[in-house]
Amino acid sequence: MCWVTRKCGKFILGFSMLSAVNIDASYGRKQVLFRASISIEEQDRLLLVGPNGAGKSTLLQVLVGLLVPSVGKIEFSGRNISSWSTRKRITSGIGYLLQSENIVPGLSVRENILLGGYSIKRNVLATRQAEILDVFGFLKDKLDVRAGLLSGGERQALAISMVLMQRPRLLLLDEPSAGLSPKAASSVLENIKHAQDVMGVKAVCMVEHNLKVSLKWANKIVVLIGGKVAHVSDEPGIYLKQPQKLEKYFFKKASEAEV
């Protein structure tokens, strides 16, 4: 999808890496998303925020194909992927981290990493695993440890490494720092940023409630309220100094959201 941005007083024409336009999505009879639109461009570290029940996780599920919208269109790298299966989206370059139950606790760290590369050719697995361990170096000494014995931060790093085994160009993350200490949360986000720098990840879209940590990481923010896009900004840093400017959106009614 075409987009226009203003930089240094000039308007520049470009194309979104992924765009979702006018998405309606429901669970049974309960509609969750209402004409929601989002655009993700290369080098984006997009933070998707909003109150509980706003539709953030639902939007990620729509993007990766786990939930089929009743209305709307999704494009990835210039192709209409609205009818694609989840498997086809993942093997085409979209990685997705589940919010919970995203590792197999009874398997070793090594086995979990290899499980993440289930669709990779055998002769590539060792190279890909080595790339992962260069990013998550602290997992090297834990390869034979049962994954269920890892700390919370280590578990999330392992879960992300499993997603990265597919070498996605776009990474969708559903609350990667949920339940972690501030220090562990910061470490996870640093690892994500490092992966984006060295592993071919072109863009990241993340749902996160830990705003104090994630606003330092993000370069773009989208606020969902009642299943609608209420606010978009490419200057998330201003909300660290003036959090009240962001908090006001959390108290908006869905009927007041920008569409």
The other form holds:
Amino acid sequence: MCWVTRKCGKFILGFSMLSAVNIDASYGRKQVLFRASISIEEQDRLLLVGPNGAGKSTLLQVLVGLLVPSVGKIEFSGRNISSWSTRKRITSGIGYLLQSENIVPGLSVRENILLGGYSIKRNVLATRQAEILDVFGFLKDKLDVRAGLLSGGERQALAISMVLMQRPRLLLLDEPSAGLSPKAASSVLENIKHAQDVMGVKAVCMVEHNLKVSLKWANKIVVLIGGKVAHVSDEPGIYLKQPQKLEKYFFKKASEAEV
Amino acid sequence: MTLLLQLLVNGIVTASLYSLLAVGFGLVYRSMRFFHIAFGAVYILASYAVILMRDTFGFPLSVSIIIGLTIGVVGGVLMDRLVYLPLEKRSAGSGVLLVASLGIYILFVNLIALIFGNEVKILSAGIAPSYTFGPLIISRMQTVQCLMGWLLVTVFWFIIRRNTFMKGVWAMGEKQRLVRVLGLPYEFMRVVVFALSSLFAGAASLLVALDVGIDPHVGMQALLTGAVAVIVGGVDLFWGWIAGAFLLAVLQSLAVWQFSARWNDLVTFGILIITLLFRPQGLFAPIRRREE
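Switching from the form predicted on its own: structure of the form predicted together with its partner chain?
First the chain shown before, then all remaining chains and molecules of the complex.
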């Protein structure tokens, strides 16, 4: 089992699908990430947790290229992608689900799905669409409905299916169940599981606050506090039984967190 | 009655020109969400480029028109690449872009006035022949304006209805980040938006200039006409822009009938103010859920 050490990300052992090493990132003058490192391997179901403002979403944005880090290196499948544009990263196999505003309400469901498949080849477009609609069956009846009229859970499912149209190998999800009812939230997680099983998604990295459901799903957990990686574990199941063990990270200050 | 009919016909002709302006302005306004004042600069640039090609370099009119439109398109795209895009990359707000755009407009107007002078330049001399249909009279140039205008708008309408790329351009206005993370070519889409917008500006400009000539200060009028048509019709609806343009043209020609052409601006901005007061989303736009 190869894993990144917390303080010095230079020691990456073995081969990982995506690795980000010593990332510093800031919005204007406010620095959000401090030497954060993360490594995602094939078959990972990585759960990224931490208090609000810990830099979880920021880290995902750095990985997908929406935010350019001031320091740090990102590798994907052995290639240095630090200087790649978002488009290049997406078309080379990284799928990214935005936390909000992740569908186009003014277009129909069908048009949204086609937009998700913009950069794939024309001749596979129809097959992909059919595959997606097999997983998200309820979208079939609503293909011509304006996406803005969908309910919260349906919107999220549509957003995920748009990301899946490209058949990403790595899926980065920013709070896929935010604002959903517990039932809708677990069905979204079901869909993600399904995507990993049948849609060729090799690894998933998810930011999620709904720990009850997501801890069952995950097989790896990374705790981010104050822009630093505070804890990494391969056994998220433990925290399901003993949530206080995880909670202690949430109440610590960033300076004390480097246990 | 005949007069009213004649004014209606004139209204339809003018509406074709206004539609071109509305589509040109609306494309940038909808997909970039900022007020492209330099649209007025592109408008005069295209016609003056044609004048330059024909009068100074002696090209025939048809060749000059093609070169002029190309110069307009290149100019519009360069404005984005050299000014707007760098500003946006440094996360400038829409206020900064607005001022920058105004700057480009003033620069172009003054440059062109400096080179060509402030007076009206004529592209086609003499009185154009006209056709009569019963009591109605329509000049040849009006026919060309009407046909070309509606043709361009219709073709464009078919393209945006069928084409996923153009749907992406449409989506860019409301969800810019989403368009980027879905892997759509964001910067190329901007190029296309500005190229098309400039093409529409150039076409409208030439259709007018061939009829009544051009002076360096008509750009602002063109910009405002396009902007009012888009806002009145509803920013989020393509056919709303066209309907806005049509409404504006017909009401203006009714104002000419009842009062005089001097009150055209009053009509334009009267409609704008009334719309913004009572239906700020546009006359034809449906009411949306707040979550959108």
